[in-house]
Amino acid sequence: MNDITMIQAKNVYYYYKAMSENAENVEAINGIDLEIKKGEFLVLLGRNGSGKSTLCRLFNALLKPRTGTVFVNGMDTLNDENTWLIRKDVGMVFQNPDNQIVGNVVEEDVAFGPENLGVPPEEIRKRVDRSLKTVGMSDFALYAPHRLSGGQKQKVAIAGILAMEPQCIILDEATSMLDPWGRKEVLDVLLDLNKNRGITVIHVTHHMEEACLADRVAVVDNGKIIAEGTPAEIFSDVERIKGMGLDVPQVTEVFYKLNKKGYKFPNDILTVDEALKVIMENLAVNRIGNRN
């Protein structure tokens, strides 16, 4: 990650129409500012409904603030003539990859964007191949898509977005359809692309777990940020978390219960292997007491 900025939002807002001229307009996004490096691993938690969603299209201009401006690369969606260069900088995997899948193949699939952004038939070729290789599914190139699994049409939606070439890749809840192993497939090509490309990921999950592997976690609820920090900040106040309607990590869960019956444990254990480490040394302590 560096200082460099990927994506701003200043003071948006944003509401979709009614759909009747008796009902109101629904506030999606009320006065957010937050701003994403280039390199960054953001994750946006929150309950249903709260504008994660909104937020998310907002970044690659399928929607337009209302008030307010968001600049991705320092180009202002608002202006339309940015839209094209912004979308092929911002690529969105969703929640059902069925929905994203259009080729009959694998490989056509992923061809699909590029194609559309007007590169040579040469360069697709070698664009196809290596974000096949880079999902791990080069294997499977000409397989329909319907005779893979949920984990594996995910890493073709993302190899789809990789063959655009962008710097930031957006996933929409992309996980929550995916049972644990799919969920792992999906993550460790994020945190590869992530740390060894230094492309950018916003990460809209309800995985607490998958939240711990972000550089920062942004909380949203009725469309402001009202949390924003490590993971370990925020899941360390565990009942500030619950009072807004989410889980925490098992494992911090865990400690978090152990304190409430008088252990002192550190209150921002995220990890399997955090608490390993935290349990031996108060072993160890305790047999050095022991002894003494």
Ligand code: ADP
Second form
Amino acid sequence: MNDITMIQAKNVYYYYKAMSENAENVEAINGIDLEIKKGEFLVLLGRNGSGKSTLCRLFNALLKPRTGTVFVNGMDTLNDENTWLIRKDVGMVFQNPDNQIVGNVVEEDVAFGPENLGVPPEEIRKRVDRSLKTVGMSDFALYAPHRLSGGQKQKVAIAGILAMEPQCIILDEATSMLDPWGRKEVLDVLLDLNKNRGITVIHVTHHMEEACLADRVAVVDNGKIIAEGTPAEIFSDVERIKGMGLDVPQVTEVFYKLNKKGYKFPNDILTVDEALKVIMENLAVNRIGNRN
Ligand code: ADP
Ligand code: MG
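What does the same protein look like in the form predicted in complex with this ligand, given that the last one was the form predicted alone?
Expanding to the full complex; the earlier chain stays at the top.
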């Protein structure tokens, strides 16, 4: 490990203890090795129950490995003395926007984290203003949270984490209850934090279009990582991805079907813009005049 590593999981196993004497322990993570670099945007995919949430909780010391180690910014999560610093470095946003807002007013809610960290009041004020500005919610500082849309609530949750000045944000299906507009709002914020502020992002999602925005995608299945690569590498093998119980981006699916009909398009086209380029090249022969 070195100073460019944000999170390093080595040979990690985790089981949930059985609820009763007769029941068996639930093996949730079954030998995971993963290194996440500072500034990376990683998407975790996997069917329900594959272990994604457990892995996220292991990444910010909400859970401790039963076997193996997780290091966050060089700190071993097994050492309880590190827990507080790790939680400060790695913030988590969860699925349900309504369960994570604690304040009666947006700015109160954003102040909650730094208050708990013992940050002085004048510094909290600055951080709250800065964080709300970063997520584009300054105008809502005095709103009651229940007046906000789902996407706006998730942006407030992200602001609350930013106010603790983390190096890494984990979003565990944080866009799954949002409508397309809310998802876009949140993704725009994430991309800004990642590209312009160097914050490491770990995003668990079922939306393949969101996965296409990542630097790297890892697929979790039965507590293991069964595939890992750039979005293009991951989605180019459509049959393999479907075999893992996952979808591919719609654009990729169209070209996959065309190729099955005998066309010879690249198999790693992920976005509308990439598709447009390839289609225009192929349609050039049909073009009339100088239309753009
Ligand atoms: P995912 O987030 O990919 O849906 P989870 O990490 O939530 O997967 O779950 C992985 C496995 O652990 C599943 O079999 C799930 O039923 C089990 N599990 C998750 N949370 C608990 C818990 N608190 N107690 C017992 N088993 C759990
Ligand atoms: Mg989950």
